[in-house]
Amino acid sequence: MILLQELIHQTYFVLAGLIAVLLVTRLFRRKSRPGLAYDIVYAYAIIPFVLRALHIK
């Protein structure tokens, strides 16, 4: 049971890291809607995933 819990816990952090990487790549590759406001929205969406991937939050 503890092994399964640890596996799920680590999978959660890996998925959070993958989503963060996906959002960062989309941030730099987007062609439509350039502007500071959209950069701020992307950063606001990326922060929780990065914190979880780094085991901070």
Second form
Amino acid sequence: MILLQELIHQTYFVLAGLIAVLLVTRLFRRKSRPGLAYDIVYAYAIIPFVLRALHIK
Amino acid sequence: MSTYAATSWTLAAMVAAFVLSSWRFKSPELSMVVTALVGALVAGLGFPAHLFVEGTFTFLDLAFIFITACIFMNAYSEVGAMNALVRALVVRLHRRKWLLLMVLALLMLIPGALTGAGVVSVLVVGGLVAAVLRLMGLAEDRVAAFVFMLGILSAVAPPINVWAMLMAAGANMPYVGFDLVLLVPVLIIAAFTVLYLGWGAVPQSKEAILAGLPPLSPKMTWWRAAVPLAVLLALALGAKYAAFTLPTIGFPLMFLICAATTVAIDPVRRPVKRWLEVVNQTVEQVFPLVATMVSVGVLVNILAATGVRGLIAISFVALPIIGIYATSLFVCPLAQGSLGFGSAVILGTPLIFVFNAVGANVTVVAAAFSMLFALGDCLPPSRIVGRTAIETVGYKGSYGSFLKATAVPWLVMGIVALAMLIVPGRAAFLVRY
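Please move on to the form predicted in complex with its partner chain, as the form predicted alone is already shown.
All chains and molecules follow, beginning with the one already shown.
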């Protein structure tokens, strides 16, 4: 059970990394919401996912 | 300058910044962060980068849920399972309009009741329900209002009511005895919502409805379509009732497991490239919600750091009881709109102590406040369930017209909650331990 729980815990870090990659891709290749305002929004929305994936926070 | 005056000045500057940046940037998400920045500067905090970064994590769990739930639902639609379910519902219940609408309302209550998040109900079954409602003759604004109202009611419904849980935890009272006192008002309001929004709707003929739906995938049967939903229900019930024997998976992983199940039941066996496209489209579609969660977290953190959050809470809680009755219907929803579940901690918990001091049944009071907070899920700046509802059903009208369609059931829910708040003793018989 402990091993399984640890596996699930690590899966969430991997998931955060995958979402960060997807968001970075959309920052440069998005089809909706163009413009500088959403460039900025994408840029800071990625921060928590990157920090979580890197185990920083 | 006194602390009160300085904090009031910060609040005024933040309100002005929010109005101006909303007008200039046309992005509510960016406006919230600009507002937080202005608040920090006016309060003399400079640029507290650590508070901004910490704030982005406040609602990260909800962001995970939004993304994974949407991946699951888009995968589910992609394989044609949604279409198969809609067709099965239409074929079986077409002649019984009110029964069909009630079944749809109950269907919408389940995911939110199990997760505590109304937005999950909207994301998981909102699209399916909206498709059937349209074919049953409801106008577009009423479809969005239906999905929104049932979404917020699902968050209030037991067994998981996050607002009541937070208030109970803050006030050192056990989260027990809430089941009936939450369920009965929720069912009454849900029935009223169905009757009000469904009144006058004329369903199309069964043949016309079925002809208007996309063709059924040859191998997509109703039982195949039911498998991913059954897996979701089993995982959610397992997490609730077998919490000590099963590992804690969490809702994001549950939705990913269901998405994988959906890929497994795909009769056409789409290539991996197509699934990657679905995931990319989903991330772009759900991004405004994710950005809202991140931005609201930043704003809430700065509200706390500048003392504005405390100013708002103290000003409300210090009112006499009659003043709380008179203003709850406006203050609680507005607090929810800006603070999310934090409203239950900041306003709810002190209010429980206030009502306990006058001898009211605090279980009924907590249930009533949870309903009042839920009403704020369509209000700015977050508008989280409201925005999700209109995006899920594809409503093209203005946000104001959506609010107008929601107004009557919204007010009825508020009146029921206020009645429970004013005479909690009358609803005390519903508190069963």
